[in-house]
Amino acid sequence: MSTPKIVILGAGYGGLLTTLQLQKKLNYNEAEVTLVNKHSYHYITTWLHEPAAGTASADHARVDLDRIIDMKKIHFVKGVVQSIDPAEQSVTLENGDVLRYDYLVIGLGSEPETFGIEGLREHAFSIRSINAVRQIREHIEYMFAKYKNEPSRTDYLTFVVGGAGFTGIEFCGELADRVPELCKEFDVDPELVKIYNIEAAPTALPGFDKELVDYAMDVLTRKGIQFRINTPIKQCTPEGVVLATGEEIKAGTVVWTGGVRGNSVVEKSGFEVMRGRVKVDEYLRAPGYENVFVVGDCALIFNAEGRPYPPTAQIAVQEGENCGENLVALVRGDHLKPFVPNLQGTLASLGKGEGMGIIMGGKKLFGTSAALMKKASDLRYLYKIGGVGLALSKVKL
């Protein structure tokens, strides 16, 4: 029997953890493992709000793949996936290369979900990649510099953050921390800077504990964030946003954090999807294809009450570990293990030294203790993928 070919698309949390499991558990001759990724690095999505605001460098959120992957055991292909043909068991890259597989893992991440809001795709930034957050940071600095040349244009100093989910809230916290530094650097009156966080749902952090939501909003309000809750954005223009209430907010910068959908390649390749995500079986396999696994933002899994789990880093990591173990089992003819999420809580940063969240057992954390617990969680992930050396090199107190 020929050596099975395993192709993994994407080195996000799910794809990377699948790869690392295979690297660790398979012997050299058991399978031919290929990892395809757009970049030669993995980035820590849950840190991207920091470099976007400019409170950390973009490099802090990236990890070079050759630092954590044994390139002798894993064949790495730097490329962009154009299409998947599950019938032919092949993947076509943008450069025309075709990869054949016996087993496929789709971990292609997400794209911004604009909910049909006019102009959002054209005029708003989104926190979704290393290059995207570099662009946001440079744009923010440019707005301050531009204001100094056109002091009548206070709209250059107005920032709209669309969406008050975790990314939106965390970005607001970092941006509020960065504003005093920018005002000092560009000699701008801090009173002129306005940051609006706009959310269509009746509450910030929809579905989260009310006491924690109230705490987060209180902290951010004290930092100068102005909330517009239960207020959808109707239109995004080159001049700012128009709200469903009719109010227009003129802003030089609009950052959209209001939702994601699965990568469009998955739907275009003929897989059955809901908002770009594949409703997988208990082994994370795509319906109708026992050799195709889906992890991370492209996978849709439901809890016992029939509600979908949110596409979080925590779940993607666990999916990747389960997927890797199951691929080893398939190669060796063993039984598959169903995927059961082990939710260990949720933590959010609210700027330097501030945070809130809920950990295992339902214990709520506020302020410094939540911020420290979030750093501990980040360090645990870095240790998992790259050992002590990586964790120590990335620690940011």
Contents of the next structure:
Protein chains: 2
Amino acid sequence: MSTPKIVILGAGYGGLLTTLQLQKKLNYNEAEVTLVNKHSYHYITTWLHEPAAGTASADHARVDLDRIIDMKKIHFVKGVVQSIDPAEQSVTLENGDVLRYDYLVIGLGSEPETFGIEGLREHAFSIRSINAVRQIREHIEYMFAKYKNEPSRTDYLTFVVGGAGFTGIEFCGELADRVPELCKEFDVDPELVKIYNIEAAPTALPGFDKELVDYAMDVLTRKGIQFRINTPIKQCTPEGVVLATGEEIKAGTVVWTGGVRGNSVVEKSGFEVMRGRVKVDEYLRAPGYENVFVVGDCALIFNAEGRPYPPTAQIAVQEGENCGENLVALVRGDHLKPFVPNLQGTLASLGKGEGMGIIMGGKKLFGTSAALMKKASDLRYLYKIGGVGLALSKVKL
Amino acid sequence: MSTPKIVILGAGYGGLLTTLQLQKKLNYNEAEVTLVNKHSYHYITTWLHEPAAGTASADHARVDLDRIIDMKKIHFVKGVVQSIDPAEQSVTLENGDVLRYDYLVIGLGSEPETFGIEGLREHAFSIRSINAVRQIREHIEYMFAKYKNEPSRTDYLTFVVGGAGFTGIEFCGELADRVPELCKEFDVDPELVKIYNIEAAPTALPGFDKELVDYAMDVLTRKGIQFRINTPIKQCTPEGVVLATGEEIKAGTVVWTGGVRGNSVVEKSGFEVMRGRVKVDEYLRAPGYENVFVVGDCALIFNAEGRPYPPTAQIAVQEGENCGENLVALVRGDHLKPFVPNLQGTLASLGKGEGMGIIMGGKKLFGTSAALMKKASDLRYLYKIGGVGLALSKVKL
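Any chance you could show the form predicted in complex with a further copy of the same chain after that form predicted on its own?
Following is the full complex, with the preceding chain placed first.
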């Protein structure tokens, strides 16, 4: 039998961790591993709210792949996936190249879910990539600069964050931290700057512990965030948003964090999906294709109560590791191990030195201790993918 | 006789130097001096091409007025002049306040002269104030960020600089220096970035020594600037510019440096003007009003050959000093001294460490020696307005 070809699509958490497992565990010539990614870097999606607000550089939230991937062991292809043909066992890239595989790992990440809200796709930004967050940061700064030349346009100084999930809450924390700096740089009266967080659900951070939610809202309210909870956005326009209540908020910047769905390439390639995500089996395989694994935001798995796990970095990392190990097992004819999520708590930052969350064992953390534990968790991830050197070079204390 | 009221409009070169003369030379209660300015800071107009390109911070090009003005001696009013009534001897501000004067100094600076070119006022930026250049800098950065999210829009990476006078040439030098940094920050291929300098006159820097003009164009061409000399802009649109040749250049950014005219408040107040500038007498007084002085870009004076002096910082500074001295003389009943420009050469920067120009005595300078002499001249100005401390705090070596 010839050397099996493993193709991994996407170098996000899931795809990267799969690749790193293979890089570590496979012996020379056991398999031919190809990693396809749009960029030559991996980015730390859970940090993107910082460069989006401008409180950290975009470079801080990314890692060049050649720093963590051994390009002698892994064949890296910089390209954009156009479609997957699971019957033909091939992947077509936008440049026309076709890659054949014996085993495929789909880790193509997510797209914003706009729930059909009119104008959101056209007029709102999303915190979804390095390129996207650089534009958000520049857009925010541009609004301050423009305001100074058109002082009647106070709407330039109004920011709407749609969604009070983790990304929306964390972005609000960073934006509130950035505003005083921007006001100083552009000579703007801080009283004129408004940040609205708008959430359709009856609570911020739906499903999260109430005491922690209250803490987060209290911290952010004191930082100047104005919450509109239980208030759906009806429409997004070039001028701002219209709420279901009829209220119009004129805003120069709308950032949508209200939800994600799986990458549309998956659905377009004929896989059966729910909100773009493939309901995978216990080994993370797509139904009907024993050689196609799905990890990260494209994968849909359910907990014991039959509720889907949210698409988090934590689960994507664990899926990637499981998938990598199972691919090694397949190559060697060993047994597969089912994927069992090991939830280790959830921490949210609320701006510099502030945070809240639950750690393993269910203990709640608030304030600086939560912020510190979040840094520790970030450090652990960096250490996992790039060793001590990467961790030390990136951590912001 | 009651204490004479002196009102100075504008804290640009002319108004500031007038004020500083009065601050230095008048004794307590000899006159009541009021300085009116739109901002609480003075800016160094001849440096604005740097923050516009982003090679220096905007703060670098401004000085808080309370750092150089003794607010116990000078009454400072932060306000915008709406109109002057020379018959009533009063000035009305936009907020409705009315200031009466015995002596008035008009130093209200300039506005862009668009020569009737369609769309220029609406769609082009001008290097005219701290607020304006912050917007130019942010706009440039925003174009790079936007391009990365819409890679077909290479026009976002095209920059048109209208006018190859001093400001246009110096801005091109800075922008060419900034581009590699921006390409690095935003992962943009430098080959995609285009900078056009477009000048209607048959030469860049009209009226300047040909050898120096050739040197400047050579330096900038090697930095990647594409010149279109002898090529008027016919129209500016939201998409770029259309040249008189019919050629259309699609560009995300158009910066117009092609000319200035005096502040329109002067004309609207009934003074006789040529391109917004008042043809003043030998004591810099407006025709018909012995108590109204005009300094800087609002003043029009002619040389021995009957040609107008260009509106430069150098002349504005000298006018301010002369005007201040003459006001002291008037207050004391002394004779006025006619204004005689003392031209001390002209130096242009061409980006970091590069420049060219003529110094006193007619000697031509090129390259680093020109750049150094320009720094020396900047230092001299800062020393003049704010002493050693200011000079040391601001000079960028």
